[in-house]
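One chain is shown next in structure tokens, namely the form predicted alone.
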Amino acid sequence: MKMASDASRIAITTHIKPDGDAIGSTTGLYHFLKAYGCRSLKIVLPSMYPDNLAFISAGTPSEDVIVYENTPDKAIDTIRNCDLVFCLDFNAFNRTEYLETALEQSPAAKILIDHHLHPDRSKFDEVFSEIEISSASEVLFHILMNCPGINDDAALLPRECANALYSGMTTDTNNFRNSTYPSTLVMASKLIAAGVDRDAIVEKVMHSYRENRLKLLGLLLKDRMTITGNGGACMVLDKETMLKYDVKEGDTEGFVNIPLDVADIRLSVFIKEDQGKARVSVRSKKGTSANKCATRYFHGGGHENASGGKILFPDDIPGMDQAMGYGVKCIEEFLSEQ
């Protein structure tokens, strides 16, 4: 943490459309550095996180959280004028979208803390990247356990930091259903022993959605999902339906995992309309590579069993009305080769 103690202005940032791990790791690091003695600290987000994750950063002063979509000039100036940037839960600057150019041009030292494949090491001064680990929150936890003054005692972490890291890990593992390793259980055990209320966090992460989410899920499973004949499933959500059900960011979290509850389904693809394109989530069971599927067909990638990407209009298909046919075709072709 010497680089942090020597820095006069620190920014902490993460990827576009931040999920629980992004918010958990950035918030956790913020509160640790604050307790460590760093004073000029700002969290800079490319876009706002979903409402159901607001509890993670509830103890963070609002003036220290800058969202590009709300105040773009302030976000860019903060990145450009700091002398140290922590980059969490992404492997390349382009994952931040709006902040990419500012990060490229910033003369500040940059530290990466991540768990995705193929980190762009040339862009960072220090890289802490492990792919056989549950989340960026877990990577950060193990780093902090080795910091001076902590000495592997999770009880010495600031309470806001401990809660945020546990929340981030919980979301990225889908409450230990995915990407769970021995080190993940060690982390959970130490944090619970240190006083983290696991049940309260699970309640907020997994059981605090709006009623419309359940109704939307019923519609998708009944009328907007296709099961292929060779172990695949594809769900599609268009803008018209999102407006009808008042879908907000985070309302569809976890939908892509549900088809995998069926014994014969090995690969699940969820296609959601976005501005001028569709965002794609890909999940798979062990032995089938979501990463290869996302890389080959959806301009993306990620983890072996949890990846993402996009469908471009009109490069891949003319528009959203072709998304189901395109998704099913890609799934069937990919699985036929497995």
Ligand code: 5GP
Contents of the next structure:
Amino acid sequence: MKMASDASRIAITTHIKPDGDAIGSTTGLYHFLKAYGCRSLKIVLPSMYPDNLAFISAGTPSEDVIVYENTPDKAIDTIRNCDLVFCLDFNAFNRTEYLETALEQSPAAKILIDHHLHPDRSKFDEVFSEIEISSASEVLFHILMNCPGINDDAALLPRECANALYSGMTTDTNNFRNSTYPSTLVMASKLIAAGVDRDAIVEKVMHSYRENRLKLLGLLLKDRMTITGNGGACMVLDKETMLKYDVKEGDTEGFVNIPLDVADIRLSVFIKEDQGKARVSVRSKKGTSANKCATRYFHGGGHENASGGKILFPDDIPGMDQAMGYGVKCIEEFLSEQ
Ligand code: 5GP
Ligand code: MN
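Having seen the form predicted alone, could you give me the form predicted in complex with the named molecule?
Expanding to the full complex; the earlier chain stays at the top.
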């Protein structure tokens, strides 16, 4: 906090395609620092968050949220010209994609607050990184509880901060279905006691999708999923189908978890077409490493049981037509070695 109060210009940033934890933790920190008296404070996002997460950011003045994809020069200038950058919910600069070079070159002090495996410690001046924790929002919550003036009283957190942190934790734990530790329940308990409306947040995070999501899920489970012989499942979503079902960013959140409902399935891979590549989500049950699978086959990484990566065209395969065959081959090979 000393570094924050000494800094005159602060930037808060997170990974590309920000998810609930990325938006929850950045928004939570923004509102805490604002209440703490920091005046020049900007959130810099590499890309925009999906509509279904807009409620988390709703109380943040729009002029303080800079999105690289909308205003690239402003985003880069902000990172280059601040004296402190908070990096939330990622472990290495390349996870910000467009902001990587600016972060490398910025003279600002850098503070990492994260929960991914293998943080790139050498790039940061301070590292708060815990793996056995639900979310970056939770890491931040425990840091804030120890700040002078808060003294473990969650009721003293600004309301927007408390709501945002609870939302980030809820999305990363899939509402307490995974990555939930004793410390996570302590956080939930303290925030609910402090007045966070859990029901309202769960409603917004989990029960506010459009009908297209259900229809698309039906199609994917019926026609676009392969269950491998050895405990794997692979689902593929191409651009044409996305267009037909009006799929927006965020609409497919959580689809990758569904095959793991089956007793014998221990690894699930979801492949979604993107520009010149496909994005890959990997989830596993305990004892199988989604992280190893994503690292070895999909140029990615993340957490032990929840990771992600990509399939590059044409480096890995010529195009989306081959995605299912490629995904299944990778899964089968990976699981046969386990
Ligand atoms: P998701 O499947 O929800 O996109 O991502 C799951 C986890 O994998 C997240 O913790 C995310 O940070 C990580 N992840 C997703 N994509 C990539 C990637 O391309 N590279 C790395 N290193 N991690 C990723
Ligand atoms: Mn996270």
